[in-house]
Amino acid sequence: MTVLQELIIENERQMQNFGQKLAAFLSKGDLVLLNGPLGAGKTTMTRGIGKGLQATGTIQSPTFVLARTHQTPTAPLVHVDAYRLGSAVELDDLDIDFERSIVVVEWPRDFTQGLSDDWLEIEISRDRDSDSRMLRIKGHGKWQERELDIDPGN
């Protein structure tokens, strides 16, 4: 595991934004998981993706459907709710193929083990004084070679 960045984010455009960004660096069979506590951005930051892979539809948080899938011109986006998963089997019955989409799971915890060899983490811790989060991006597998400097912008 190697930590690929470190940044502040300021506001919820600027998650977007670094979602967005984020987006041009994923492809077919990449996984990323989100950590951080309820109200963190994990969606937010979801959605910047999607825009930046030029999803089809609305991304909203799939907590009670557990996944929602994307259509992009590059691969399917398949967007993972693990909260109310109680197992790394309950995750496999959900039929993800993982190497032909891009998969984004929030709340992972350690659901994701055997799933692939390579994927991003990126944790999201909150400041309760100002309201801005620190993403804290750690590479595994492929991602340990891997530049990473993404500027959220404004």
Given for the second form:
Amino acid sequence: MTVLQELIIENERQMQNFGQKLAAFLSKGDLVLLNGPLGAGKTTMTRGIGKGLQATGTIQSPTFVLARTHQTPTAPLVHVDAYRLGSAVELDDLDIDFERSIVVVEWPRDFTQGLSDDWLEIEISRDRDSDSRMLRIKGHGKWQERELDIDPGN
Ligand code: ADP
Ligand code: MG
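Taking the form predicted alone as the starting point, write out the structure of the form predicted in complex with ligand ADP.
The next block holds the full complex; its first chain is the one shown before.
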């Protein structure tokens, strides 16, 4: 595991921009785990990733459907909410083709790690008295040899 980047995100727009720029690095087989409390900005970042990948449809919290697939010119974007997933068996039931897709998981669990050889873990922490979020991006697999220096703009 390598820490690829740490940065401060000041507002919702920057969170989207970050996701949009991250999308340029993503290709099939990539798995992105988004860790952070309710309201941290996991769905907001995923919306940016979707924008960057030119995904079809609206990206919203997939809480009730557990997973939603959006077509993109790069690879299908599968947006998973693992909050209600009870086990690896239930995840398996979703029949996600990790090798051919770009998979983004909100509320990752121990059984959502390592489903792909190459994965990113993004920790989003909230600041107590401002809108700022702290991002820490950790890389596994091929990501350990990569450099990430994303500027979220302003
Ligand atoms: P999660 O999916 O982690 O529960 P959402 O992305 O659905 O979070 O919601 C994040 C909320 O926080 C949105 O209402 C957004 O407007 C607000 N917000 C305020 N500041 C930020 C920020 N810096 N980054 C992301 N979202 C922010
Ligand atoms: Mg969400």
